[in-house]
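A single chain, nothing else alongside it, follows as structure tokens in the form predicted alone.
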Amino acid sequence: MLQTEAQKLFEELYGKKAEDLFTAAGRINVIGEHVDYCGGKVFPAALNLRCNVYGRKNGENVIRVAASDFKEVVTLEIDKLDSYKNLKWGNYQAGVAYYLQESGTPMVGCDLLYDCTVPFGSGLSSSAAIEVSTAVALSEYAGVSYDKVQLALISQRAENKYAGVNCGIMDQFASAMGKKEHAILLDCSSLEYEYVPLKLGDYCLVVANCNKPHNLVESKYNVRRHEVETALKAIRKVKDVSCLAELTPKEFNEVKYLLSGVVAKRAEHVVMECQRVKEAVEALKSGDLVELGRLLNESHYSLRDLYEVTGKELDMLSELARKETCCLGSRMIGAGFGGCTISIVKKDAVEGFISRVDRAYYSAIGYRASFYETSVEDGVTVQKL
């Protein structure tokens, strides 16, 4: 939606314009799947897809909220902020506004409208972009300062704990602390992190949705993670290790005798993933994306072969993708079972590439993929209209 639509709308909605637009970034991560869990390193990164937040005080005690897509005006009560968990849409705010007073911010009455760009269910982190602008938003109002990753931390309070949605703290953190052309080497667990450049030159990410109906299926999730932690225990009889990531390839060969069937498969993904990622960094550092490409290839049939969580339609986009000669490598990311692939594409051929991929996978596949020509960018903006 345009900026002039937006206060046109925002106008017929709460009567005034616009004073403010707060925006927060959805996310790719690079390469470092399903290893978050494992005490891996991750790989993310800020795009272009956005959730812009436009508003205005209300000198009112009321945060009102509506969307470009849902002209319903929510309103939740600053007092009550408690009790808004099972609203169908508008919880994700009320959780971020509600673990902010909870934290110390000042609740600040005012309009809220959110157009957000980043497709929905595609696994590039609509809900933190949605989060991470509230958060700021809310702060901004209040006129306090305000550190960026401790909203990162409340954004994904009021998923888990708010909303009832089991997430890590990746999307969120790459929402907050996204850096223009760089993605961000980051330890979930500390949260230890460093900006790396990610200088892709002649070349581009292309983001495809596969467009299957996207439903995480959680016990599939659930599933994966008792399987890792059932390797774990049996690596600890003879190791002392806090987590499988710690594990370098050399070592989890030593003791992989220790497991057999599905367990093996998804410690050996665990292990060569966060390798992958350590490779990943050395080959942008150094400027080689032939071998960036390869990893990310890499990465895909380990998803496929070892984790087991990619399914035909990521399959056959990132297959398609891979026998573009403009293409370096692609890769499924996020959880699984649908979403998007990234390919790393050059960019004067991208055209090309969109409409043979596109045509071929609807052929194989039924239905269309949408694609998207990303660029790197800054998690969080704030602009006074």
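Quick caveat, the model's predicted, so the values are computed rather than measured. By rigid core we mean the largest C-alpha set that fits within 1.5 Å across both forms. Residue numbers count along the first chain shown, from 1. Compared with the form predicted together with alpha-D-galactopyranose (GLA):
- Superposition on the rigid core between the two forms places the CA atom of residue 253 2 Å or more away from its counterpart.
- The rigid-core alignment places the CA of residue 139 less than 2 Å apart between the two forms.
- After superposing the rigid core, the Cα of residue 202 is displaced by 2 Å or more between the two forms.
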Second form
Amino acid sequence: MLQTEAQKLFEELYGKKAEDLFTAAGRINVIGEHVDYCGGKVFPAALNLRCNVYGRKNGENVIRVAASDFKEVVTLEIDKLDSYKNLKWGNYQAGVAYYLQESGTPMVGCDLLYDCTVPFGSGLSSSAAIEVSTAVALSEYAGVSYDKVQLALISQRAENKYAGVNCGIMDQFASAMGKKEHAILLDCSSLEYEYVPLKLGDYCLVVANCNKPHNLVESKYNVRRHEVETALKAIRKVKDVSCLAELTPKEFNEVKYLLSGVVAKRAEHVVMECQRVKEAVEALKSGDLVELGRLLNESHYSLRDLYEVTGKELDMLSELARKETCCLGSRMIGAGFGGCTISIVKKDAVEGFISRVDRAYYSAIGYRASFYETSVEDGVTVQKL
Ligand code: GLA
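Got the form predicted alone; could you also share the form predicted together with alpha-D-galactopyranose (GLA)?
Full complex below, order starting with the chain above.
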């Protein structure tokens, strides 16, 4: 939605014009999947697909929220912020407001309109974008000075405890802290990070959504978390480690006998994926895109065979991409069970790539994938209108 259209809608809903625009980003993850909650390093980047929040203070004791595609206004009473967990829409905002308030940020009444261009359920972190943009809006209106990492942590807490999804820190961190044309190498155990230029030369990243209807992603995600926690507990009986990411592949092989069945497979994915992140960052820094592509493929195979979070749609979409000579590598990103892939594709061949993969995916799966025009941008932004 254009800014003028958003202003018009804001006025229709709230009677006055918005005064501020807060935005936070959706994200991709180059590599390092399902390792953030195991203390591993991830390598995400913020996108031009964003949650745009138009706002103004309302002088009342309520926060009102509405969305451009859901024009009903939801009213959150500032004194009752713990009571909106079951809202179909508005619970992310309520959760963020609740945890900001709990951490000592006074909540100031305001009217907010959400125009989110991150496709929902796509694995591009629309929920993190909603949370982080809400966190920055409410902190600005509270007049407190904030730190973007703190906003990411509060947003994660809201998602874990209010929305009930036990996610790691990757999405909210990338949404808040992203930097134009850079990926963030983030150590999820210490929150130390480094920006690495996402220089792909004659290549670019193509983001494709397999459009598999969403179901039970949150509960399957929480099961995976439980499985890796089980693995860690078993390993700690013989080895003093604080998280799975601390194990080298060699150390893991020495303790693997302690694990059985799916728990062993899940832990092996985590340890090997952490190793791939290191190698991928080196490959990118030295301009070895062929190696980077190979590592992306390996990551996908591991998410398919060991972590078992892909499904036939994501497997098909990435496999069709891999078959293309203009593509160096392809993998699913995010939680999985549906959502998006990224592929490294030769810039001058993107159009043909998309049309061939699109056609072949449709004939194999029976419905179409979506392809997005993306660029890597900053995380949180704040603008006076
Ligand atoms: C989701 C979660 C993240 C991360 C990814 C998998 O996006 O929100 O914390 O665990 O899945 O890497």
